[in-house]
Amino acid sequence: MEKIPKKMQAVVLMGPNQLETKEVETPSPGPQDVLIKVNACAVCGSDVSLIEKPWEAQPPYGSFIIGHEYAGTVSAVGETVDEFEVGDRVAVEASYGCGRCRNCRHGNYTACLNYGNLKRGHRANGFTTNGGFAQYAVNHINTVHKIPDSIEFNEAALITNLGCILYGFQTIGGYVVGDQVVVVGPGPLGLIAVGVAKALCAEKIFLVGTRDSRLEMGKTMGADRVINVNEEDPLKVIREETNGIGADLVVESSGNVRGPQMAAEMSKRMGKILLVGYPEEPAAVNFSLLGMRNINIYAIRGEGWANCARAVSMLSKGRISLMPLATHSFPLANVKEAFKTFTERIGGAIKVIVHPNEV
């Protein structure tokens, strides 16, 4: 059995846009926890945002280890844990609700009413508690999922992304079979939304964006029609190619301030809009249009309703592959370069993976 060191290397947020790799105490699992040796941790847009400006209930500077998209192997288990064994290959999800508020009791743990209240049991690794840009991380067993050998760790680190999109598709009511689906914004979540729509047998999938390289990746993920807004009017194309009806579902993942209104204009009567990207500033939306056309808007956060488990199943059965999205990898010592590569999209970067045990 591998000896667990008393100290480990971890990426600590020291201040706004200040990351430092430091030696810290290796955490120990509680009674219902497992200690994970982190093999891969992905950079997410949420990481970039909270590094720049603190999020709700974020731990103090100088003590907070960032990162919420990670996978690895179980190195130790808590005293009551019999669901996992040392050596298990696992992926994680970020949120463990308090388990005692009304939302958690209804299964809505990503919307825990005790968000950030550690005394009441809420944990969100990488947001309100320490995360995965470290050699080791502690997770409650409810946030851990075994993965088969067929899923590489780089892909497993993206399971939270897939779980988020599956949560969104469940939130809108599921059933995409035969639907016309538009995805706006070919970022990681948008590209995964294309793959999920394909796996769920959408009739036709449109992908709208501004970069040809991302649109080409969209084809790889299953898009039937890509629209570069610099060359074509997406509203005109979608109306023409849906016989004037519009889309059954529009997934708005661009985060552009004009995105929600454009999604409304693309929707058919009784269409649905799923928001997975959010503008930093208030967005203008014509609510009269929404009302007159009976269009419904759904917003999600996180990967609720056990959808990371569904994501593992979908990957293990080969219904979707996330490997094309894992474009760049770095050791932990190069974490700043990893973030620069992600934010500046250097070399066509989509998802950038950090390997904490390669220091």
Given for the second form:
Protein chains: 4
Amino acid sequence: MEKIPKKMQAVVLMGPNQLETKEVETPSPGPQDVLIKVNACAVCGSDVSLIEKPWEAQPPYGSFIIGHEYAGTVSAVGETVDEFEVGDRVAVEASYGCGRCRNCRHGNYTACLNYGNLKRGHRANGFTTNGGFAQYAVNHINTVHKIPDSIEFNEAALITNLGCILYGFQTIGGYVVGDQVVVVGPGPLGLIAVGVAKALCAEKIFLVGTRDSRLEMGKTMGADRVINVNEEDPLKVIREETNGIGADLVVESSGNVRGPQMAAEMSKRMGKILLVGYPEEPAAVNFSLLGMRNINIYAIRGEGWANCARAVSMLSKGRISLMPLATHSFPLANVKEAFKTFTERIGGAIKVIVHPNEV
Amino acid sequence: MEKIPKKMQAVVLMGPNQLETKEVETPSPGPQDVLIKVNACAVCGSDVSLIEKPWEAQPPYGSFIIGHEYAGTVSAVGETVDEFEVGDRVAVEASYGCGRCRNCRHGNYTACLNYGNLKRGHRANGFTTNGGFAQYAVNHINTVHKIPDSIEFNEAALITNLGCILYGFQTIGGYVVGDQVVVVGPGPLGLIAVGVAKALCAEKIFLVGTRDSRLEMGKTMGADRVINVNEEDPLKVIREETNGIGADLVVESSGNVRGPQMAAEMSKRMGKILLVGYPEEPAAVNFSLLGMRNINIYAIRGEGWANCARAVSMLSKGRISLMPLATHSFPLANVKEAFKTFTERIGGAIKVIVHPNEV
Amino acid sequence: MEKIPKKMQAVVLMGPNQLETKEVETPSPGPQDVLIKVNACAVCGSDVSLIEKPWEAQPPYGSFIIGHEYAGTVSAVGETVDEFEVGDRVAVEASYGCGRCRNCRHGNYTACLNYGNLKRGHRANGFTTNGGFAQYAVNHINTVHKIPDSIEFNEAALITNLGCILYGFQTIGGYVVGDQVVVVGPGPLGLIAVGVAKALCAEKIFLVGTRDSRLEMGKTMGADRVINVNEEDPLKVIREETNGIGADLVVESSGNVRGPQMAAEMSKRMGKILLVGYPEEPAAVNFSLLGMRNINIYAIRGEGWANCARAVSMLSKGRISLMPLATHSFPLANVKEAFKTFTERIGGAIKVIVHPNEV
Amino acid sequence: MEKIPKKMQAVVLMGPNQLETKEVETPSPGPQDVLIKVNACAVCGSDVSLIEKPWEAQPPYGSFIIGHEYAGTVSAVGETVDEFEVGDRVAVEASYGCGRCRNCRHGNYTACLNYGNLKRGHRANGFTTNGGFAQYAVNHINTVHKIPDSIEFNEAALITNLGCILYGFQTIGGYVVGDQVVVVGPGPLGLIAVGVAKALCAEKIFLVGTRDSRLEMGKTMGADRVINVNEEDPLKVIREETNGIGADLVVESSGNVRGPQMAAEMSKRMGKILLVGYPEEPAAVNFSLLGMRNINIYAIRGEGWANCARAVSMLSKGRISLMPLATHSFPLANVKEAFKTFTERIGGAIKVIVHPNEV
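Coords for the form predicted together with a further copy of the same chain, given the form predicted on its own:
Expanding to the full complex; the earlier chain stays at the top.
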């Protein structure tokens, strides 16, 4: 068995927009935890956001190791853990609920009412506790999933993204066989939503965006019809190609301020809108239209109801591939370049991955 | 058996804001219809709206008899009808779906995709076909419910309101035992929502409004805590009195442009918002908050899933009373006064009822 | 346009086990119907059963044309029908609910409370009204689905089978991504259940049976693990290969008297059992086990909630193929041979199809 | 603050049917626990069963303190607990799930896959860990609920029974407004089911039993129609009084071997059967009938999804009363008499309560 060093390299947030790679103490797993030697940790939009401006219950500058999308190998297990063994290849999800609040008791741990309350047991790796841009990370076993050899670490690092979309699909009922599905916004989550809708046998999947390269990627993921809003009117196209009825499901992942209203207009009567992207500024919506059409809107957060376990299953069966999204990777030393590549979409970057143990 | 006259008195919409009481032909029931001698027909906010400006698929001026909230006695039955007999006391709901579209086939007849398409069979009494401000009205039997003698016609005329709120509660899951419920807006639907939340064993019911008289009525309907926004900050009160957690369910019935955002702020993580009132102008909402809190929004229309039958059951068992809402009534000749009383809330009017067969 | 003949050939049930192919009048479509020129009509186990002993509300001997699994071409449309045109290629489902009972109003038309009541409008083609072992058949449009050219009539004739299994999966929640699924009984419905579980991304699909040829067919449909009960103990295998937990979902389609109990034993705590096959004799079950494991059992009938439309979508997208099940076909003249082939499984017959318009 | 003694009196199971009241060490709460000074602990049928023959994962004879239905006062809190304070009046539920298995992660802690696995954290007080027939008991806070002064301890001790029935109603959908409900078996759970159906606005509640005294108690709890099977044919009565349709919901709580089949016969097409009583021997059921009627069966165990919290709410609001069921009580010294009174129904005993701290 490999020896675990006392010190490790980690990316620490020292202040707003101040990332620093430095040596820190290697953490130890608690009774229900495992220690993971991180192979791959992906950059997420929420990382960019919390680096810029602190999120709720964020650990103090100078000690906060960011990163919540990672995968690696189990290096040590807590005293009560027999579900995992040293050497297991694993991927993680971010949220461990307190287990004792009203929401957690119903299984809604991603909406834990004790968010950020360490005493009561809540942990969100990379948000309220340390995360995965480091050589090692500690995770409660509820946030850890074994992966087969057939899943590469780069793909496994993206598993929360698939888990999040699956959680969204389960939230809206989980059954879309033969349904008309529109996805707005070909970002990572939107592209995965296309793939999930395809895997779950939707009738026709429309993908709406502005950049042809991303729309092309959408076709790879399973889109039947891509609509570049600079060239076509998406409302007109969707109305026409759904026999005048509109979409059964609209997945809004653009985060654009006009997104929610556009989703309402695309929806059929009794349609559903799943929100996975959120504008920062208030968005205006014609609620009378929502009423006339009897539309439900589902805003989700995180990767709830253990959908990351389902995500591992889908990947291991080859029912969806996230590899096309893993466009770039860097060693830990180049973490700033990784973030820059991600935020500026250099070289058509979609997801950018850092390898903390790569020399 | 009473003879049915060939001609009858009815309130016909002659043009925008032009109601005229005139003699017209008494209608005949089709094979699956009944003819109802209308005892009581209530004024609804949607009547006021469509009188002012025509709604989708409205019959032409000069022939359109309005009114969709009514009750009376069966006077004749269609050839296939053995579910009803002449003399049955009945209340109605508005929507008869086409029965053949994708939505109707799933039981979602209030969201019929053939809305207003008479050829394909859709009918919405008082909206796309003739209604109940008349001595007689024809209804498909799906829109007719027998009522026991214990329910007065004035109360029976309001049954769609209760059916609508029950449909809303069924939409959000139907199970609110021990839940914290907020109702915003003490209009007829809001007051009934208070009563339904009470009947279904909610823990604490908050009612938010601006007029003390309506809030007092809310206490009669079952509100545990009324909040006059001119005197208290509803967000502060709700947060404090729910242990900092927020509401499990917010029923927004004010139709105020700030209503949806206020509902989001009142909601707990994983809370639900039920919309039964809709602002006409676009309303701004902080969708990031919806995301952070993992909130679902349910916009409903009509009184779906046969909830009017459930409404009759509740009324006949005395589990809720709508009589306090039936504040005023008028004979047919005074229909304009009835509308004025309703819209200007003269004498504290809540629901105003017209008696078409009252001399 | 092809002329419709006044007389046609049809298979009429003259008495118990007395099928006769004879000339009868060609039926005419009502206002909401289409007339279908039948290309292919499949033999179903329920045909065999009702030929032997009449079912509830069956038409009288001497006039009853059997057959409920068919596909063909629209030859004429009823007066209100603009959803279909002459020449459309279509497949059918059996049940048209009355549309006016408590169940139909909720969309549960396959559980119509007016089953067999023609006056109130219920029709079940091939059960309570005439069916498809004939050159022409009349169907209410709710029971008719357009099919693309890519779906052969032989496959389209089997669409109710897929619709039935999809209805079952929707009944149990519709979301099985990553779940362990066991199917007991490799009959047509069981084999399709394997295919649907596969299409909807189940983790591992076990198929339990007694005949190796059928189990092989199960592999073709997507089974990951087949268990011949003559060779292995299915309980032991399933327990071992699900990590000691048991199945999330057991689909019992064997109709064996020991099937329900076996399903309970295979299930995990909080598991679900979907019944699509039913023993004729009472079956003994250890209900204490059901209680200890908190198991739900879902017994379904028919192809509800418009799942035949979803079935067409799956077939047209190539997400499942029913062609391997369509093992034999015969012209109308050989209908008795068709039934014999089906019941005696001659030549490994799975589904046997009759072509009523084949010379 | 009252001092907690080092030793306490407790009822220990020494062997099959060997209860002994003896002095043992007072337990200490762990970090997420509270110590409860037990005021009242009720005898349950499962106590009787496990005294006779050990249940799964039961603690060894000589150390096992039985009892899982209790209420009392918080005497000490664990180090992380700030949700409770010493002096709080509380009631308990039995099951604390491991929180880390597939079922617990979905909120299904009463179906924990690590049942009886102490290392992984599962505890079921009075089943796999010590319970409440003692002066003090330790409970994880998830199993503890504050009660207001208006709820007597004797009633609070019965809260798991109400929680169990509420869990059952939530399992079948939770919305029974206007539904026809049959309850078979007027034991404690059956009687509470009557009360819950009443509280949730069912249309008509039938109670089926054999003893007039219990049926009378059923009327007190809210039954609209009681049927003594020695005097009337329940199937005939229910069919007639539901307009020939049958029940929307049948709650089988008799545990009789003919119960499940009788429930199927009472059910309407598309009806639901909720099982809360279970025969020990295999029960024969006509599964074809289940199929023809498209019936779902829900077997539940325990008081899941935090329904004990909802139970406290209902009791505190006076929406149901369990006091009529608390027919007898005894001090700890008379525990054997308490069990005898319960099992032999001496003096019409329904629930029998022991007061461990009563001299």
